[in-house]
Amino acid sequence: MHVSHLSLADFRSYARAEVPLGPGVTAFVGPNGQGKTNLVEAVGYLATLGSHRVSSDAPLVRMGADRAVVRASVVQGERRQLIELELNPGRANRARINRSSQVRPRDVLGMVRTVLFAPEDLALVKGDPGERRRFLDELIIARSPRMAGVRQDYDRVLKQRNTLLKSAAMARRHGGRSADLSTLDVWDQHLARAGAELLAQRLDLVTVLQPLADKAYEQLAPGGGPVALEYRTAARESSDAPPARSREELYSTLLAAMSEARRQEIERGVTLVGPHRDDLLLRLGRLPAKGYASHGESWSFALALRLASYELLRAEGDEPVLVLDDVFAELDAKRRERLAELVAPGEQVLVTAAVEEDVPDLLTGARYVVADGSVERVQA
């Protein structure tokens, strides 16, 4: 599978950008500040639906324009499709393949899949929990699109949960009535549900990442590791429960551990176990990653997870588009060959740099300057 031609309408710094793109390794060369990591950030938002660099859409609308459009044609084997999302901030997203009434903006995940290289990863290992839980889900969503309801479900009856419990707290501190909590089992339940089916996934994940995530980080610095992934759910920490691995087990284990907190709970309006309070806990070694590995170590790690990723969705379906944002400027020499050499043999790779001579000359194929603006192809 590989994007075969992207279009952008008012997304970032574009009016208009028409970028033919074909297998193999495509470059964009060019100063910061001139829109390269751009391009690249369109091509995984079709895979995801979001942006590895902002959380919301509103800064992907050009300054002036009230939308934003990013089309692209995917070829997958014979088969050629063409995608178009409509960005509207505060507004309903839309969606179109080929040029087919609209559908919905999720029904378009699992048409491209990306694994994304960028500085932001390093975040992965030493940022919050919060990094890490994105990691899984959206990881989860590129092996089963499906999984895009389930988060999204989790997501809204976690907000009503957390209104319901604010009411309360709030009600309490003032002395006033208290509120009517009469629903609070209703929602525990809907929680659950879709939490175990979260907590299922993310679970399953890790445990056949792990293998690849150690053998990735030993082919990055050969005799640094080995490393580990551990879980950590707060709702195993709540509950003498031992580990439970079923939907179902889970299910009962996620209420269990609601049913413990509640009093907590209600004092601090919030919902304190689940899904969205998980951590996935990095090693290197006998050490935990974050806090004692080195800065080197640390990007050695991200990039670990991240060709993890890539040989696991590789090994489960349609190879995923390789995009690598101003990786290569990161690393040292060593660590930039061998990353070369392992992401060269991909189907479609991208790569965004700063200068020619930060793509390392493994990396050969087609050429683009970006400057002011403008994308122009740099003929061999």
Ligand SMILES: Nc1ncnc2c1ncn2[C@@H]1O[C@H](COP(=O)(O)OP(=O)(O)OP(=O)(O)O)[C@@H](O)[C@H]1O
Second form
Amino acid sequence: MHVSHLSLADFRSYARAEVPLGPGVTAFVGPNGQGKTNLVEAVGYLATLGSHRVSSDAPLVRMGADRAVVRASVVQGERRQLIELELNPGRANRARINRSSQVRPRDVLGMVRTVLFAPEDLALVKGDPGERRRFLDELIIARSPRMAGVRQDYDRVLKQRNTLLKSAAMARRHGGRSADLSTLDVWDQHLARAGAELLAQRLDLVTVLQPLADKAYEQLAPGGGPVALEYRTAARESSDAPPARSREELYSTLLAAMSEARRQEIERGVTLVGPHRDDLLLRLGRLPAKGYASHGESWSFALALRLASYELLRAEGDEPVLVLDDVFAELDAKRRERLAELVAPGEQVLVTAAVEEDVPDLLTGARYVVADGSVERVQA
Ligand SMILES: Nc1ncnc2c1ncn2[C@@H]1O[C@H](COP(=O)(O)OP(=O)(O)OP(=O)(O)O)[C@@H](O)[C@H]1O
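Alternative state: the form predicted in complex with the ligand, after the form predicted on its own:
Below: every chain and molecule of the assembly, starting with the one above.
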């Protein structure tokens, strides 16, 4: 699939932008701070309903405006569809497909699939577990858009359960009447139900991603691996029990773990077990990548995770749009060439770079100059 036209209104620095796009490589080149990343961030937003740079929508709306619109024509084989997203920070976002009446924004998920490489990816290796959970969940939703609803349910139940635990903890601390915890069992069941589904998808994803990540690392940094991915969950009944796999087994495991942690949870006023506490352990050779891998190795690992995501998505369905935001400047010549070779055949590849020399020769295609708020097509 590819995006054939991107149209922005009051998105980031753009009051208006109209950008025709085609298959193959398109590079956006221009000095720092001119709005190159803002363009590809909008493409990423269509795929994930989020930004790779910020965790809320507010910074995506142009300063002084109260809403932003991202519109895109998407070509999938013979099919052409128009997606429109309206971002209303503080209020509900809106979405339309083919100018029809409104749909839920999450109904748009799956229509655009992207794999986005950016300097921020280093946090996948060096950052907190939340970065890796987000990576897994975004990929899960790209594989199976209905999981966005499961993820939302999980977050909602978790919030409600935490509110209940917090009031119980406060009541205990202040020696007041102990809070009514009779509903906690029901919340446990809801949390374990959504949690088991999410956990099952994450475990499956890690299993299929592992060989692809190892292969990608070998392509980027030959002889530097192997790399291993290991899902770490606090919800294990006992260390010698075989790992639970089916949704029912995971459901029981989560319920049992919650029951075991209940006293501590009431003391601390927070949910201590479940997919929101898990991590993805990344190992390079025999050592954990976090805290041990060099800067260059960490970069290669992060790129390998993105390349593995790309291979997985294209093997399972429509080819995703590849977005390479400012990554080539961060790489040495060898890795730059290897990455360029690997992504060049992609159906649509969007690249941003501050200077033309940062775009590898292999990635010839359309060129736009981004400067002073405008996006102008130039002859390559
Ligand atoms: N909500 C907003 N309203 C107005 N301007 C914004 C908003 N968000 C970001 N900007 C402006 O957009 C510019 C940054 O754009 P962007 O990140 O796309 O730059 P870039 O061309 O990719 O730069 P670099 O090469 O440094 O990565 C900054 O000047 C910033 O002030």
